[in-house]
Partner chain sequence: MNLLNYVPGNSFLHRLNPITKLAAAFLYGLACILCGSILMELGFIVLMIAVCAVAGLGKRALRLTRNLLILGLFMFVLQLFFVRTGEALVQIGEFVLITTGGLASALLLSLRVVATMLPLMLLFAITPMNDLCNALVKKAHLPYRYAFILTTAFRFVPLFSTEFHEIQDAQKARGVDFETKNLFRKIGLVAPLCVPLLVSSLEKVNSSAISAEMRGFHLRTRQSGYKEYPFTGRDVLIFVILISLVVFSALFL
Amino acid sequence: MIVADHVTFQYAESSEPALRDISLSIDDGDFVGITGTSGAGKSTLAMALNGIVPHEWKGDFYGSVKIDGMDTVEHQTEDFCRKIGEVFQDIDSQMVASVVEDEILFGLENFGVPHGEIKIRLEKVLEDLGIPDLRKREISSLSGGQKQKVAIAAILALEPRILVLDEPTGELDPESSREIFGLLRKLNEEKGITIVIIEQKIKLLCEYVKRLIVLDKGALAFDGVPGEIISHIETFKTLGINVPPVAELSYLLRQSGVYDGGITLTVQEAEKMVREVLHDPV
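Kindly present the structure of this chain alone in the form predicted on its own.
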């Protein structure tokens, strides 16, 4: 679906590339997490994958990104906006209306969706995201988690095949963050929507995504299954990325020779591991 081939990009005002020779592909149905320290190139990569770079942000662009075979340099961003929807980090800047219903209607009306279909899509997306009770609410009265759901609903109403989210839980508490990740998993598993999420909360990424991409200074450091990648504990520390405590615990137990299983990513997996080590069958 999306293929990046040796992509390098340097912003016009910068002296160093933001992306360095990135090659990867994202298939239909993927649930991909992208992480790295501040300045690693995460947001730039997200914008390159949906065509915003290099059209909206000027600079030197090398290589290619193709979406369904369409080169993002040869086509304008509007050619892809029905295929890919993006939720930005600053959620308030993305809102264009004052009421939830109007926020969702805005995109549908601007894309010329037939009037009879608009109502169907509006009610369906509110139901799918579990927010029909927010329909008439003022957006300014919503919590951070509720605003994120509304932003996602407004994008999903346009029926994109890919959803790109740039640190959607950055300003949310742990409970709301987990709720958003749970929603994304549901959309991926039940609706088949391809999810690409830029996030620094690596514990959540390891629990929810199917594939983890790690960037370092604009280059691809790791790309693979979370359980395999996260086993490189020492390298992650060198990169300045904190790994989940449950993963580090299993790593240390493996190093000490008392545990020979896989790296644990969840509290439940860690509990099972500790019981195994202690020979506790309960």
The other form holds:
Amino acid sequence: MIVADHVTFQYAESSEPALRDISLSIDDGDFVGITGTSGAGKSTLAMALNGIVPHEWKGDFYGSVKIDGMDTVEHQTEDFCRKIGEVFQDIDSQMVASVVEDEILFGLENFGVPHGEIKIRLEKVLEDLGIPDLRKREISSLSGGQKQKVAIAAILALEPRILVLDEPTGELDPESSREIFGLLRKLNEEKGITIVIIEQKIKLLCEYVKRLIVLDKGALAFDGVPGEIISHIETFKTLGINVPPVAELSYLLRQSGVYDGGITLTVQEAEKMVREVLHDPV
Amino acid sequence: MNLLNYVPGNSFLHRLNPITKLAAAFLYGLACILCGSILMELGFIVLMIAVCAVAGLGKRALRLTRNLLILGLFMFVLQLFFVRTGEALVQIGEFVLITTGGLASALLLSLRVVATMLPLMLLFAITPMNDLCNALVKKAHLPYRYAFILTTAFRFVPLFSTEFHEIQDAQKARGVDFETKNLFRKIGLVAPLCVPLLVSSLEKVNSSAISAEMRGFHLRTRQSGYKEYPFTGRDVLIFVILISLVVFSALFL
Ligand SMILES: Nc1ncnc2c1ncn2[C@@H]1O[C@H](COP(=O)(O)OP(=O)(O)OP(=O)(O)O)[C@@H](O)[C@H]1O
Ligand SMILES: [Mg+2]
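The form predicted in complex with its partner chain is what I need now, so please give it after the form predicted on its own.
Everything in the complex follows now, all chains and molecules, and the chain you saw is the first one.
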């Protein structure tokens, strides 16, 4: 469990805070999506949740973050690196090896995973991400999307209890993005892994996550279940965040008084709603 | 075209232990340094190219030789005018420009440079950097952090050049003409790009370090490496051949 208590952070070279008075707690087994416009502080928040801020990025840090009761300021990264893994936003610079296989082996070797198990985990994670054929490839020769999958694989293989992903689908096509989300949901449901994912594609977030957090200029603008966004659609619009069209449709239909059900977040739900409104059962 | 990257393959050279490859490259270079005959230096170069050709790396060896010859030429010219022993070969009035001793030692030195560097350069074609470092950690007990610095430095070279071209392309799109023949003008155009390149590179190195840290870099021990690098009879054979070569070169050439 991660508890952030009144966290404010300002980068050393910056003139205004990147995070403003953020308090939230992420329970074990939660599936949290974080969104917000560019520069809203999403990456900074993700790094504050695992101690990289303020350990590796210097600046003024106020408040506290506790991972399973351990204060991130008082402990070093090595104390919680086994618990929490992060896939960073910058794909290239998080790589530590030149061949795909070595990239995935790196963390497994460091954490002292028994050599017999390393092989199993390596093959499983390549399989899960659909990239067994990339195993021997040079990372520098891969496409952006392929690199992204390798970065995700390298962290997934370590099986952390908490998984933080910073825009892991930025370079992926819609289908692969959906596959990644599906995989994360499976990990979340079957293994109870806590997932914190930063994502611009709010439609995907609404479909998959259990809880949605919206940041605006470093402050929490929304924190609730995706279904609740219906009562905040105007706020979202003023923040410049595109709500999923199907959600907006249900909102508009409700506004005009022809529909009084809940928010629709998927096309299937929307279809049902529209049929209901048109009195046109399948 | 990068002449230092790894060429995947399964030849007898590729299959040697990474440490054997490293040692062999150094021993071969040592033999070339000890050798004092112009003809034999040529022989060493030809032999190296031939061995590579058998392993399917002939093209790479030839291109490397060509590039090294440019370096050799530079050494040749320097040596030619600095060594003043022997009889006059080219004379302008009273002034002796080139001597026989100068010519001989210039030839020897330039060929020696080529012959010595060639195996070291070819090492990269047959050895993935990662394997070399892991083997050095496991077998030669090199501390992992040094091995890591080495692999990282190598990994960043292509990354830098991509980055540099990206910045250059961005400038080109704004109408800056990099194709100029004037060297000074070119330096003037490229120099300002070095600062953003340096800044973004340092940032990348920093992020890379953070990522390594988060994946337990500190927890690593010498036994951590998953891959094993056993020595085989083939490795022993190579060691014997190359040590004999060094001894032979020291005594007779
Ligand atoms: N290393 C740094 N030094 C100084 N300021 C920084 C640094 N990194 C980020 N910032 C600033 O902090 C603020 C938040 O940045 P952050 O990267 O967290 O935003 P983000 O929401 O992740 O944006 P994006 O969607 O573009 O990734 C921005 O104003 C940014 O300029
Ligand atoms: Mg970001």
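Predicted model, so just to flag it, every value in this text is computed and none were measured. Positions refer to the first chain, counted from 1. By rigid core we mean the largest C-alpha set that fits within 1.5 Å across both forms.
16 degrees is the angle through which the smaller rigid part turns against the larger between these two forms, based on C-alpha superpositions. Taking the core as reference, the C-alpha deviation of residue 138 between these two forms is 5.4 Å.
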